[in-house]
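Starting off, we have a lone chain in the form predicted on its own, written out as structure tokens.
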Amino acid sequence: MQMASRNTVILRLSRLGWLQEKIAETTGITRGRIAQIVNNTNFGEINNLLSQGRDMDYIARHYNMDLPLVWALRLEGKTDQEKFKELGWGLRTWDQWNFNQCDERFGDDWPGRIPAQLVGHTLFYFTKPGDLVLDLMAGGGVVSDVCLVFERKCLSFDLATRDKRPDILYHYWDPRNWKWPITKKPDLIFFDPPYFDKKAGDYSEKSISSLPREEYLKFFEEFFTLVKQHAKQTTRLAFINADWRDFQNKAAIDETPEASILADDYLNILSKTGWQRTHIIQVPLSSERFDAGIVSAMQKKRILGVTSRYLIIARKS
């Protein structure tokens, strides 16, 4: 995403729910000047743009704006169904969503993107307009973008921060202090953290990507239980995680339940911290990732790869 100019930066933080203090910290401005840029802001030359055949970039850099904003604005007041048909996306009616590609429109480019498309089904089915949304691991910003677009408020945390993405505020979940970084109870959490031995390299070396399969474990535990206190009885909890096998090491035939981590594990742990599974969505990874040698290695020594991941629905039991 593009830095855009403080005025498009107040009117992004403000459509995603900012208190008119916490977007005067940031941005250094008086809140009443705050009030003034979001009350007279106009774009309504957007769409005389569009019907001269200019394209949504151009628009973006017309207005040194981001790209997700201007969506946001041309799609201001449809349904979500009509935002679905105008972005591209396949409204999905079943529990298997299959995106292959990421919508390079929405997020940064950041380890272990994942699809707009699956944020906006998320959104669409377990929440609506003006709900807030909680993004507790919020990497390139996929879900603050597409909350932009479908008209949901959003606060968003990382231990990964940029002066590009001030919507994006700094956070560490650390086990042996947890704090909990909001006050009021969102209508949807979604969790979306690094997988296990996962692009451990890629991240911050405070990453749970990296820890042993006991801590790791206990990690969600702790986490799972922090969440719950802090969520209404109506919060529905969106978690995002894949299965994980040493199958790079091992024929399918040695695996073994103790050395992996599946989706029984995470189930389990919800079930133990006072959370009730009401969906499990296939969300799967794209078996492109596998080339043509390392498939022809894997079936000479019976290795079966992963391509299995899940988007599990809690709510409090």
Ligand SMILES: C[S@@+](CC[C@H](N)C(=O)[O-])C[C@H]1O[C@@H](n2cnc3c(N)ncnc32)[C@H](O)[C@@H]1O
Contents of the next structure:
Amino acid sequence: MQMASRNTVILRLSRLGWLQEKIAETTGITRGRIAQIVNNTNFGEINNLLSQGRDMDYIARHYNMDLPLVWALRLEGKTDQEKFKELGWGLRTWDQWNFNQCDERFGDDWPGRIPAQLVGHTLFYFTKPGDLVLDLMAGGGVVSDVCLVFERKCLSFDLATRDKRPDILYHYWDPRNWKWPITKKPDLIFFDPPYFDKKAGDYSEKSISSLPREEYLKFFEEFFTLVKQHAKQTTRLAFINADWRDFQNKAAIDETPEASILADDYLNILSKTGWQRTHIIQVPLSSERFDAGIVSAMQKKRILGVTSRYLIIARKS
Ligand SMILES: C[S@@+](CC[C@H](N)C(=O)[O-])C[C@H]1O[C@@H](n2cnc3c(N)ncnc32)[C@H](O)[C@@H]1O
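What about the form predicted together with the named molecule, after the form predicted on its own?
Starting with the chain above, the whole complex follows.
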């Protein structure tokens, strides 16, 4: 790793709330040197470069820095609303958030990636700057990237980790051996699990997407119980899911409802495990990704697909 890029990794981790000793352990650099880098690295030139007409991609390359960090530095100190404006995100004021596509600036391309705008809105309504956010199944890291820009602390976990994303720590939520990875209690917990076996082929064999239906549902029951033990009274859970219906190649009327996993099932598990649902926000998948051929075949066979997706916000009951 080159000098500048190593420094920017340190800056990212520090801004996300990592303790200096943990950064030292991860990067192999002494704590003293880390303190120097965090306190003395000067990126004041960003505004000059912008006023000279350089774009953000140029600046990222110039500093050998990732794009979300450049945005974080550029928008530092602004209010959440100002940040929405500068990012070009319309701020939704109702409980239906439609986004046609993911904002490519934040999060890596990842199976089941969620739009950065969805994360931004969740942070806007349910957290404040400086709050601690946990992302329990972080995938492409979009929550971490958006937290960086909105000046929230964020710790991310997944069983899929990679060198490029040192901010995502390895953690396997093992139903035979539950372990909670941190001691501090978070303000917001983001939880975007695989929707049953959708995309199972894209995730590791250890992913919960490989579990049979009953075990998958049991996982949630035990998981929500565990999460509750590590939440404060004021902690919000932001849980994303969608109805899972076996609709492929089947007329809607011929589906097998017993095989489905619906929003109701998750809501029942939440309430059974001591969570009170405070909001359901509709965050539909974009239907633009279906081409005319697919739509026409579905019409012929009376197939009713799923683009609904929900963001369920809950707190301890
Ligand atoms: C829907 S993806 C998350 C996508 C992410 N929000 C994004 O926008 O990129 C679900 C993630 O859950 C992880 N996962 C599934 N089962 C897991 C387990 N038992 N422990 C840890 N991670 C798990 C998968 O590796 C996958 O990255």
